Amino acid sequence: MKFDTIIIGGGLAGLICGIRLSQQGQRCVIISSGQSALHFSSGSYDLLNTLPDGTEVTSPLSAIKSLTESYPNHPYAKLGEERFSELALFAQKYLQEIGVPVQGSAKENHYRVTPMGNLKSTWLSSADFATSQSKDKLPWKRVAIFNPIGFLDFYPRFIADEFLKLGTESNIHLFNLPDLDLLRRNPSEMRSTNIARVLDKKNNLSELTQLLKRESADCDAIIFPACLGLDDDTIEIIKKEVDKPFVLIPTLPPSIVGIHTQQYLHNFFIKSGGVYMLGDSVKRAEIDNNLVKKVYSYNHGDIPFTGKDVVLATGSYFSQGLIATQDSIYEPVFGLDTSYANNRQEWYRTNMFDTQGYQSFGVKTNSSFNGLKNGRPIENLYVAGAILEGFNGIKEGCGAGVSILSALHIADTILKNANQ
């Protein structure tokens, strides 16, 4: 099977990179063994929020030169501060144009509502969701908070009070509607994609929305758990129907948002014209005179997989993009250089909240992102997103930022390249 572009992995950075070259023309596959990290998002997508020396990031476009001179092998630091600029304001336009609606710019980090009610600092937001311009306060007096009588994975009691440190009062709503009775006949079964699939109903969406606009008269706004929006238009029918803002605040995983935001991405891979294998891996590849000539899946056995050139976006431990052993780390697809700590003592703290080694471990790149092996880089084999070597995208608040900035610039190296 022939293609331009070879993508290993179909989370965030597989998926951005596949949709940019795909638009220019590049017939892509992506080969994914399914469920990415997506369906545990946030809603937010992080850009940097701190250094890794701790000290905390409001501008990410001033702070970049800080971070490139002092940790270079850092993924941004391989962009360079010119790149990273260029690609983080790019990338917000970007998001739009496909159709994933965001708020928020790399010029100055907001605020996003966390699942226990407190603030933090990030890039972009999904455009539904609760957000504020300053960490002191909220942008409203009073909120009507909601949630379903038996969903234990949203917790109003503990927004209610840390909204009051923030100057906001807060009126709780249990709510029910006959249809919710069905699941909670097994409280394993309230869960958000669940409920979701409930509240989207459009019977269930008219009575809901009166509930809401009755029960929410005396507030400023309205406060819902993410448990609904799996179809397009629930939210916008919400909004156009109550007579104040409606705001969603992420609940525990699964994620409805990132469910969506995930199947939403495949589609427009597809109607691209993109070749997306689900259920798939690959096992083994060759590799002669420094180039990937074939790929090998388990589900396509002795048909190989050809192309110019390959992405590697299989993400980190959680998906088995990196395998840990006792004493090492390595990718097990190419078999890529990795930067480990050879002391096991190094990889982690006791206090599971400090900033643990094995986070930062990762393949080791050029700075064109190409794959190292034995110290050579693989010419046509890049390397995106968690995968990465040289930052930690927890504790520095990066994450996402690392995976769309990587894959939109691997995707305009490639195209630079076939174009020359």
Ligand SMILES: Cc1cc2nc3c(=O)[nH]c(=O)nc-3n(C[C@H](O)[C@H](O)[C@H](O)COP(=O)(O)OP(=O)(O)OC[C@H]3O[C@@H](n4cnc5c(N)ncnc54)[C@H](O)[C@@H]3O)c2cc1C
The other form holds:
Amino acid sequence: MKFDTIIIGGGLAGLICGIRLSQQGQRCVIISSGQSALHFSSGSYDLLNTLPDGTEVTSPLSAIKSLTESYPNHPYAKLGEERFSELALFAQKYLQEIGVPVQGSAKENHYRVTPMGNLKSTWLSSADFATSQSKDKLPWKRVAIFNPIGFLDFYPRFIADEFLKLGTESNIHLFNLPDLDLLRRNPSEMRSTNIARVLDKKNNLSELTQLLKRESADCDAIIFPACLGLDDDTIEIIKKEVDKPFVLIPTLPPSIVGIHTQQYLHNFFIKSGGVYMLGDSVKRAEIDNNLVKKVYSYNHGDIPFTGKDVVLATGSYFSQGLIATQDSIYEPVFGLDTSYANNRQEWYRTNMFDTQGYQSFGVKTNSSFNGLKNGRPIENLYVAGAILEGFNGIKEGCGAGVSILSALHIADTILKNANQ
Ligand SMILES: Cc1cc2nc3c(=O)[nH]c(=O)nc-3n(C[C@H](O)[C@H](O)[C@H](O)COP(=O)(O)OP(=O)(O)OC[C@H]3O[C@@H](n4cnc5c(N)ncnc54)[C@H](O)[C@@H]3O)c2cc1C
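After the form predicted on its own, can we look at the form predicted in complex with the ligand?
All chains and molecules follow, beginning with the one already shown.
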């Protein structure tokens, strides 16, 4: 099977890269084993919340200089200061353009409300999320917080307590709809995805909007758990009906906003002309003369995928793009060079809130993001996203930023080389 570019892994990085390439006329395939980090994400995209030395970042565009100077292996340092800024500003417009509505800017981080009700700095948030520009204030005096009775992955009481510390009072409204009773018969069915399927039904929406209006009369915003909106138009319908801001707070995983984004980008990639092979895994590749010649997957057996370029976007440990053994970290498809501490004691700290060494282990690349094997770059193999070495997505708050920016940069490189 012949393509211009073969992308291995269909999470945020693989999809963004594939969409960009397909829109520019490339014939692309994404081969992806299964769920991605998006299915469990907050619904906000972090670019840079903290420098590796712990310094808080309010403006990623202003802080990037000091990061690129001090941490040369960081994916952002490989992009360089100028390219980082160009891509970050482009990415926020590009997401809107391809139909992922977001709020926020790389010029100044904003604050999203976490499932526990406190504020956390981020770059872009789903346009429907509760956010604030200030770290110690919310934009409302009194809010109505709703939750379906029996939904245990959302905590209105904790949220109300945190909101009070920020000067916002809350009324909590637990509600029921007859269709939710069917789920409630089995407590394990009361999960965000199942509730969304009920609340997204058009016949339940009018009852829900009536209830929201009635019970939020003395409040200036309606706060709702992000357990609806798998359907494209649900949130818009509610917003049109209620007479005040209707905003979501993420729940514990699975993430409805993340699942919706994954499905949306998947469909958009196919509409842009791409081929998405879901449920297939790449198991090995043939490399000759520092070029990937053939890629083999489980489902296609001896029939190889061939392409001018290959993008490896298989994620980190979570997605098995990286595998940890007792004494090493390896990349299973190409056997690329990886960076990790030889002394296993340096992999992790027992206090889970400390900086964990293993988080910044990953695949080594040159400054063009070509994967290295035995120290030499594979010229047509690019590495994008969470699998890369040199950054700690959790501590630095830069996970989605690294995935999106590396994917866009690699797409531009492939297009530039193809046009030469
Ligand atoms: C649980 C979790 C939650 C997160 N939440 C956030 C958040 O809220 N905000 C934020 O900024 N960052 C978050 N991150 C950081 C996250 O890494 C990035 O935001 C980003 O989504 C990662 O995208 P990716 O495409 O690089 O990797 P992934 O999303 O991990 O996607 C990799 C894909 O490759 C596939 N794959 C793996 N091996 C193969 C193979 N051999 N063949 C074919 N396919 C393969 C996997 O099935 C998967 O679909 C989170 C990370 C995790 C693990």
